[in-house]
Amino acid sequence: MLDTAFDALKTFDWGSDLTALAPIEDAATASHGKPEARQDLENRLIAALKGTLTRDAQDYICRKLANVGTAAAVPALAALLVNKGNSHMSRFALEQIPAPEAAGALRDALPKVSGDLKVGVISSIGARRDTAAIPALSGLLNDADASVARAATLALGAIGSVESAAALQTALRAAGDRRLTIIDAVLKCAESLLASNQIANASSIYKAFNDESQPRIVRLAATRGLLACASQPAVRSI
């Protein structure tokens, strides 16, 4: 039955029964707790997806690769990045994959792209809190096309580490009408540092911003890290 539904996801589009995909939705459920029908499963969306498939039926396996994928789907998926129609859901599927190759792919896809695919990728960045891009977002803080430049500031923002943090600040000397855009990724910043007990780091943020130089809004924010920072028992510094 399972080739069977393979067969006819070949030509696979969203209006068509899903009945005939039912015995793939029944293979990625059985595989729980078996590596071995797993990845068997794995390898043979894999395969398909290197195939001639209508655009919907890539999306498909894209979904299903996010939920049983490993490392060995990211060049498949990474394939895709560049690719319009489909560069979505293969974000989609390398933002779930716990493979370090699947970020690894999301960086190496950053040169390659650009307009709103590049956007993509970058938010896919942000959504894994992948601390080894901040190099690489940290350069496009100040890119030529707003949306890139403003995707990566959330992004740093999102990965929420001291070193994102930093590039931001580093940022806001240069800033301009987007000084208040950055200030918000880099108060997100300190509410990851909070969040995961890091109280002097993210203390030193929130004391940064907490002055008359900055507008209100701001210094209310500031005001509350400042007393949440205050609250915590513990004080740990990396």
The other form holds:
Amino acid sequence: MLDTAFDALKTFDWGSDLTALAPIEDAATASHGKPEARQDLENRLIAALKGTLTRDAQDYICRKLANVGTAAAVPALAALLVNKGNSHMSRFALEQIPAPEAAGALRDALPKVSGDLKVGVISSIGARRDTAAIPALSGLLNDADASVARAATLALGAIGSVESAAALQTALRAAGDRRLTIIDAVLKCAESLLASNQIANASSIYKAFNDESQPRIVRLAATRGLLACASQPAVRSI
Amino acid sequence: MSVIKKPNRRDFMKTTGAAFGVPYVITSAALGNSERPAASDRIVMGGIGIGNMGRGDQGAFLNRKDVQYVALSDVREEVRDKSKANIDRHYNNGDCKAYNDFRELLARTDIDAVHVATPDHWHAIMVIEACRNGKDVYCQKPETLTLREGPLMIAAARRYGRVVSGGSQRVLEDYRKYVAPAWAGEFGKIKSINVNVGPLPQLCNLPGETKSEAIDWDLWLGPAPWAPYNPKRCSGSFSINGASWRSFSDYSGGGMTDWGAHHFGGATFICDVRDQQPYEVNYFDNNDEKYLAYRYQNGLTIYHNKPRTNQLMIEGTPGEKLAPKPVPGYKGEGGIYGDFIECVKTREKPFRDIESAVNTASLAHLGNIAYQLKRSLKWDSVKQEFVGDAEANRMTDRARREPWQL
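Instead of the form predicted on its own shown above, give the structure for the form predicted in complex with its partner chain, please.
Then the entire complex follows, led off by the chain already shown.
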């Protein structure tokens, strides 16, 4: 059955009958907790991805690797990151594969892509909250491509660490019309810090924005943040 | 206790008018009359996604005297043109602006609030961007496509103090007959309730077809995986069986989220757990009868599709009567839309506050994942992750197509 399904993948395209691939779906579910069966399935998916397939079939494999892929699948997926037609679905898998090799592949792709593809890679790095990417993302905060700079800003906000907040605050000094986007990302960092009980760090960020020179919506957010910090037990006991 | 005076809309306009040096010409229409508030007291609104549900939402807001509807956005040219004509006819002017790209609408500083009724794969991006732009939002249900989106939407709303309401008028209006006795304590402690809803979403592999309409296909797809145009893929009809985007997993959680927003929303309201998420989802597959049991910390079980069990069948505690508690309802006048507008004015939380709406949507997503994996799952609602199940955690979100990002 599984052999037949992988045969069907070779000619699979938009409009093909999805039920032909059902054995692959079943194998993905049934192999949970069965390492050998899972590895066999992954190996078959990787081998298929390296072959000549339609974009639809490649997309399908990436969807499955998002569920079952390991470090073994990363090289085949990483090769697709630079292709306009495949980059997104490659990230669809890489964003979900827990192995550090997947994060590394996304970081390694940064200098190889530009424009929308770079924005996509950056967004996946942000979604993974990859702290090892903070230096690279920081270097993109003033990128000549405004969409890349914005993506790096949002990704650093998603990472939400003291280091990513510091990089954003440095960029804020020369932010121009990107100011509110950067502030939004810094505020997201403060929320992450607060959630991880780093109250002093969060409070410091909020205090910096609780200033008459800031737009009203920012002051509102800063005030709310400070109130949230003040309601934390560690602060109350001071 | 100190009291912080909330600035009203007139105060705000005075402040911003002074700040930007805006010339303010007072017209008779702007002054208002006994029938209609002055312009400075009207909520200036726009709408994004004006297809089936969006058209209905737009009509509800447009017909309110305390709303000035000034802009809309839709990726379909015909929808944009018809909708603009409708609004201009309503106000007897040509002022409404129609945009293909929602970002242009959200960038307008004169708009206070927006309603969003696009397919679900757009909701999180639009709601968060609207909050960043200082706008209040009425977002149609289901509010989320993935589990990760919900907390991010809530955080954006709270960060900027925005009023964000989910959709589903049915939660309150259809289920009053159950809510009233439940909250009056007549069922005693509710042990379980059953929700029958479906089907699950399916992968869409429809073939490409020649475009039969003027649609910005790339923008319709947005963060979803690229796929060729097919009218069934993007139809806004209410079908959940393969003839509309509601059927397909790239754009929707299927019937589980689409009707689940109503039914799960009603069940959680009846049982007063709208502010909670379950800690466990048990998957049962007995002789091909598949169903779920969501377990809550307070002992409640919400069943999904329990065999031979009616919709919203409640298992209470016979002979026990609990102390009654007041039932929350809409604020203002005009149903769920009036509730949203009233809260925009007062800054209160709406009945379908985004947190409650997200909790409902998450219930459906958790169920979809359990059915897909065919196993029971433990859920940490604080960390928003599955406990001890890395594979399930891979399904809490999905990569968005470039250049879209949360």
